[in-house]
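Heads up, the chain below is alone and in the form predicted on its own; it's given as structure tokens.
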Amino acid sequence: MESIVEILKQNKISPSIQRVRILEFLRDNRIHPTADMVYKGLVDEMPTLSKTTVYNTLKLFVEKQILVGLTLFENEVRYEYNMEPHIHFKCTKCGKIYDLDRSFDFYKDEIIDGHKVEEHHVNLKGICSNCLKTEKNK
């Protein structure tokens, strides 16, 4: 696996601390989290952290392609860090956003209608497994 620091300089982007921990941020905690949930994780450990760093950081990821934004079942965007083709689950009851990691490429690169298809997403919504077992115990 490469680090943080190589992604960040093969896309042309200088290694700052405040980059390198946001990324290793959302590399260990697949959570899908919003811009806020970021700053909110790391100002503890990064008192000078600025909400607008966050917020830029996350862009510039977002245009060099290291990050994923997306726009999932509401307004707020969300960033992930997981590039690979994958479905998104959301949990109804809890909110959390899951990957399901099924194997699936349909359309890629596929002209549809006379439109060709670069990018596509798959989200769910229903009751995941830790609610649904919460619900068995009641």
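Just so we're on the same page, rigid core means the largest C-alpha set that superposes within 1.5 Å between forms. Bear in mind the structure is a predicted one, so any value in this text is a computation, not a measurement. Numbering follows the first chain given and starts at 1. What changes on going to the form predicted together with the DNA:
Comparing the forms between these two forms, the C-alpha position of residue 12 differs by less than 2 angstroms, with the core used for superposition.
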The other form holds:
2 protein chains.
Amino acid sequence: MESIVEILKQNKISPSIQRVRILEFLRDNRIHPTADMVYKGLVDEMPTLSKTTVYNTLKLFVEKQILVGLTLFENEVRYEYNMEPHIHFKCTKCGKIYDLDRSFDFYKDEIIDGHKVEEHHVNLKGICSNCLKTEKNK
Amino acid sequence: MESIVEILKQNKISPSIQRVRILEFLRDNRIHPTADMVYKGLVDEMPTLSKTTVYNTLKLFVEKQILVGLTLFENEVRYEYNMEPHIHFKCTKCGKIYDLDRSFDFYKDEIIDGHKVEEHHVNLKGICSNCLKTEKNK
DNA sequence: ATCATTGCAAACACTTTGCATACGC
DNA sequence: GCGTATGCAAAGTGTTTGCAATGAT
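Could you please show the structure of the form predicted together with the DNA, as a counterpart to the form predicted on its own just displayed?
Shown next: the complete complex, the earlier chain at its head.
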């Protein structure tokens, strides 16, 4: 597997410790974290880390197309490493976001009603398998 | 067509002038406005209208399921009157949001990978027919 | 020494809350 | 007159910006 440092170098980003750890966090924790979740996940091992750096770095990675920034349902941006097209499912009970690898009607690059489609998102919302189990056990 | 006042009464909401005009605005302007757009669209004719009332009223309507609140792509809630399932297309040039009446794979009420789907959203992004035309004429 | 990166503090935008005033029956 | 609705001001989030201190070559 390609190292994080190499990915940064390929994108002409100097691999500072903050940048490496932030991208690593996104690669290793496929939880669609918010900027705040990234900050909280790293601040213990990097106590001087600032939220500003997290925001700036995530923004930089999105510009360089290393990460994708998504606003799925709520009023907050979530970041993900996975660039393959996939469906997002958000559980309304526990708040977890799942990636579903189901393929879906892909309008990308098609003309629909005269509009040129460049992105196609499918977002589902409901109750995840875990929360369904917990409900039954009540 | 059912009057706005009747819709409010049916939902046990007293039809104050603010509430009537806000719901009317949503029914007559299918532009998926933000709270701020609703405020700006009405404040001229109702100069004492406050944003708080707009926010409170929109929230009330969403709770009563008269309106739907959507976070489509950006970090802001947009409101719409149309309850029929449909596709949203956002133009990255002009920012307009279009409703597309295309039907789509409807996962609602299905179990997918063990998760119970209750909402299914399809969001497209690209360049709308209008902006495509303008580009060509350059 | 120079240029880029970091991180604090302040500013911002969107939204919610507390509470006093005004309205409607 | 009493309960509800309104709207100002303040607080609360998530995010961005200005800028000085720090770090890398």
